[in-house]
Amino acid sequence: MKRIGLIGIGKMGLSHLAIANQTPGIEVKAICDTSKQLIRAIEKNTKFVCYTNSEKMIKEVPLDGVMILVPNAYHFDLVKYCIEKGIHVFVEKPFTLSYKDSKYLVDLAKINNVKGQVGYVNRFNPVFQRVKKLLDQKAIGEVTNYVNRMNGGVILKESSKGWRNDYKKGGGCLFDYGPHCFDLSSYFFGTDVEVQSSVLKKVFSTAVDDLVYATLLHNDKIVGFNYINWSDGSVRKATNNIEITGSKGKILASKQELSIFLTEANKELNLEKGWNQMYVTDENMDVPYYLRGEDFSRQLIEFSDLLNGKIEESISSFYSASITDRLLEETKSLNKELL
C-alpha cells in the first residue's frame, strides 16, 4: 500500500480525495490546503493528518506520492519540490504554464527517477479509449484529417476580474479548455505535431481569449482543426466531440457514444459496411468507486499502478503533457495582440 498526500482541497481536490480514498493500492495519509477553516473542518471529521504548509507536510509525513491539485500558476514550484524529494507526482492539468518549465520538469523527473502523471481525464474515458484502439487497428484506414471541438458555458457575460481573465494565472479559454482539446488530439494522432495557424478571439473577456481556432499538423500528414469555445450559452456542461476522417471511413465520438462509418465491412473487428453505433455502456465501466464519472476513477487507478510498479509510464505522462503545453504556447504566440 503506497502512501500519498494531497495538496489543494478545492472543488477538484475534494473529488480526488474521495476517489483516492477508495482506490486500491494507495492510502491517503495527509492533506494540505491554505484554508485554515477548511483544514480544521477536515481534521475534526477525518483521520487525515492535516497541514496548511505543503513543504512541512512532505518533510514530516513519509509519502510515496503526492497529488497536486492547486491553481495552475503554482504547479511548477510544487512539482519541482516533490521531484527533488524523490516523490512521485500526479498534477492536475495543465502541467505548467510554460513549455520551458514543463520540459525542465520532464528532464528533472528522469534524473531523479520520479514517475509522473498529469490529469488529462479524457484519456481514461472508455469511448475515447475505444477510438484510440480503432485508430491503432486502422479501422478507418489512414487518417487524413479531423475536427476536434470543445464547448462550454463558462464566460457568458463581460468579465474583467479573476484568474480566468489573467494569462499569468492560467486564464483564458486557450489555457483552461485548450489543454483538454489539444491533449486529446495528441493522444489520438501523436506528439509529432505543430501548430499551422490559429486565431484567438475575445467575446466577453477583457484580457484573454474566449474562442480558439487552431489548425494542427501531425506527422506531416494529418491535418486537424481544433475549435474551443467557453462562451457558448447553449451548452450546460463542457462537451468534447471529435470527427475523424480516414481513407476507409469516418469516426464521430463524444464521451458518451461513438459512430463509425465504413466503406466496406471489417469482419475482423465485427463492423458492418455503413454506420456502426457504440455507447459508453457497451464498454467496461467497472470501477471501485464512482464519482464524476468512471474516467476520474480510472486515472487514479493508473496513478496507483504507477506507484506500485505495475506500469512504468502513464498514458498521461509528463512528456505528453509537455507537448500540450508547447502547442498552447505556439497557438498563443501566433496572436501577438493577446500576448
Contents of the next structure:
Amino acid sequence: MKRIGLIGIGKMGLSHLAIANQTPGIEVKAICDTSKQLIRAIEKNTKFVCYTNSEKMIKEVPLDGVMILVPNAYHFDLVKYCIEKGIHVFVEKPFTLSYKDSKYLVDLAKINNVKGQVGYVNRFNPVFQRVKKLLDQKAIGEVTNYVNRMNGGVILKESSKGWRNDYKKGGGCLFDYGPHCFDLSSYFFGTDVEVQSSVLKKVFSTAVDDLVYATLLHNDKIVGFNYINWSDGSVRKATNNIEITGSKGKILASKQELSIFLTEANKELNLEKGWNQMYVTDENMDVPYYLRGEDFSRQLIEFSDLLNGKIEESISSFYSASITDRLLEETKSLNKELL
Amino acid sequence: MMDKVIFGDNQFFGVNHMSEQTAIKQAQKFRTADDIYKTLEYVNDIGIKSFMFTTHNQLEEVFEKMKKNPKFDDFKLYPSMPYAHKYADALIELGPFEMINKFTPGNKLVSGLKGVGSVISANPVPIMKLLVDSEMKLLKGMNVQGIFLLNIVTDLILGLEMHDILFEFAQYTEKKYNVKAGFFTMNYAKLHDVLVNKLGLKDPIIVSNINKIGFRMNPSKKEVESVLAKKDSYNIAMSFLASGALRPKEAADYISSIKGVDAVLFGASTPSHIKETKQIIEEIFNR
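Mind giving me the form predicted together with the partner chain, seeing as the form predicted alone was just shown?
Below is the whole assembly, all chains and molecules, this chain first.
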C-alpha cells in the first residue's frame, strides 16, 4: 500500500480525495489546503490528517506520492519541491504555465528517478482509448488529417471582470480548454508536432480569447484543425468531438460514442464496410469506485499502478504534458493580435 | 411498499448517458412546463403512480398545475436532492452566506444564522437539514412518499467515509417528514455494505444501475448481483435498458433472471414508449 498526500482541496480536490481514498493500492495519509476553515471542517468530519502548510506535511508525513491540485500558477514550485524530495507526483493539468518550466521538470524528474502523471483525464476515457487502439491497428489506414473540436458554455455573457478575463491569472479559452484539446491531439497523433497557424478571437471577454483556431502538423504528415470555443451556449457541458480521416476510412468520436466508416470490411477487427457504430456501453467500464465518471477513477488507478511499479510510465506523462504546454505557447505566439 | 414501476425525469432535462444527440432530441420535446405536465398526466392516466425526479426549478410550475388537478391526489412523489447546479450557481452569484439565506425556508434571519453557525462550527448535519427543508418547500402539501439523495452526494460522502451524514439523513426524513430516505448510487455494493452492515439501517432503499450488460454496475456486475441476492435492502433498478443499448425484451429477461430487484425506475419521452416499457416492467414482476 503506497502512502499519498493531497495538496489543494478545491471543488475538484474534494472529488480527487474521495476517489483516491477508494482506489486500491494507495492510502491517503494526509491532506493540505491553505483555507483554515475548510481544513477544520475536513479534520472534524473525516479521518484524514490535515495541514495548512504543504512543506510541513511533506516533512512530517512519510509519503510515496503527492497529488498537486492547487491553482496552475503554483504547480511548478510544488512539483519541483516534491521531485527534489524524491516523491512521485500527480499534478492537475496544465503541467506548468510555460514550456520552459515544464521541460525543466521533465528533466529534473528523470535525474531524480521520480515518476509523474498529469491530469489529462480524456486519455482515460474508454471511447478515446478505443480510438487510439483503432489508430494503432491502422483500422482506417494511414491517417492524413483530422478536425478536433472542444465546445462548452463557460463564458456566455459580456464580462470584463474575474480571473477568466485575465491572461496573467491563467484566463482565456486557450489556457482553460486548450490543454484538453491539444493533449487529445498529441495522444492520438503523436508528440512530434508543431503549430502551423492560429487565430484567437474574443466573443464576450474583453481581454482574452473565447475562440481558438489552430492548425497542427504531426510528424510532418498529419494535419489537424483544432477548434476550441468556451462561449457556446448550446452545449450542457464541455464536449470533445473528433473527426479523423485516413486512407481507408474515417472515425467520428466523442466521449460517449464512436462511429467508424470503412471503404473495405476489416475481418480481423470485425468491422463492416461502410458505417459501424460503437457506444461507451460496449466497453468494460467497471471501476472500484465511481464518482464523476469512469475516466477520473481510471486516472487514479493509473497513478496507483505507477506508484506500485505495475507500470513504468503513465500514458499521461510529464513529457506528453510538456508538449501540450509547448503547443499552447506556439498557438499564442503565432496569433498576430487578439481579434 | 413502493410501486414496482416508477417514472423518472432524465428525458425532461436532456440527460442520456450514451448519446448527446438523443439527449438533445429529448430535451426539445420538453421546452415548457406544460410539455412536462402533459406527459405526467399521461403517465398518471395509464396507471403509473410514482414519479422520481431531481428538484429542478422548472418543475415548480409543473407541481402548481398538479396541485390543481385532483387526478393527481394519489400520485406519489419521490424528490431526489440536492440539485447541485442550483446551489453551485447560487454560490457563485451570491457567496456562501447569501446562498444559505436564499435557500433557507421560514424565518430567514434565524435559520440563516443556524446555517452560518454550522459552517463556522464545521458540522455538515445542520446544513444537510437546511437543504432538505429548502428542497421540500417546493413540494409543500403534495404527496411525497420518500426523499432521495442523489448519487453525486451519496457517492462523495461514501468516498470520504463521512458515513454519519447518510445515517442522519435517513433519520431526518423519517422524523421530520415521516417518509423513508432513499439513496442513488453508482457504487451499489460499497453503499449497501455501509448502510446495512456499518450503519445498521433496516431495508434501506437503494437506486442503482442494474442491466444485462453491466453498464455502471460497480465494482462489477457479478459483485452487484451477489449483494442484490441478499435481499436485505429495497433495490430499485435504473438504466435497466442501459440508455438504449438493450432491447426491452432482453433487458426484462435479465431483471427477471436475477434475485433482489424490487422496483424499476425508467424514463421515456413518447406515450408509446412509456406504455410499452410499463407493460414490460409489470411482466417482470408477474412472472
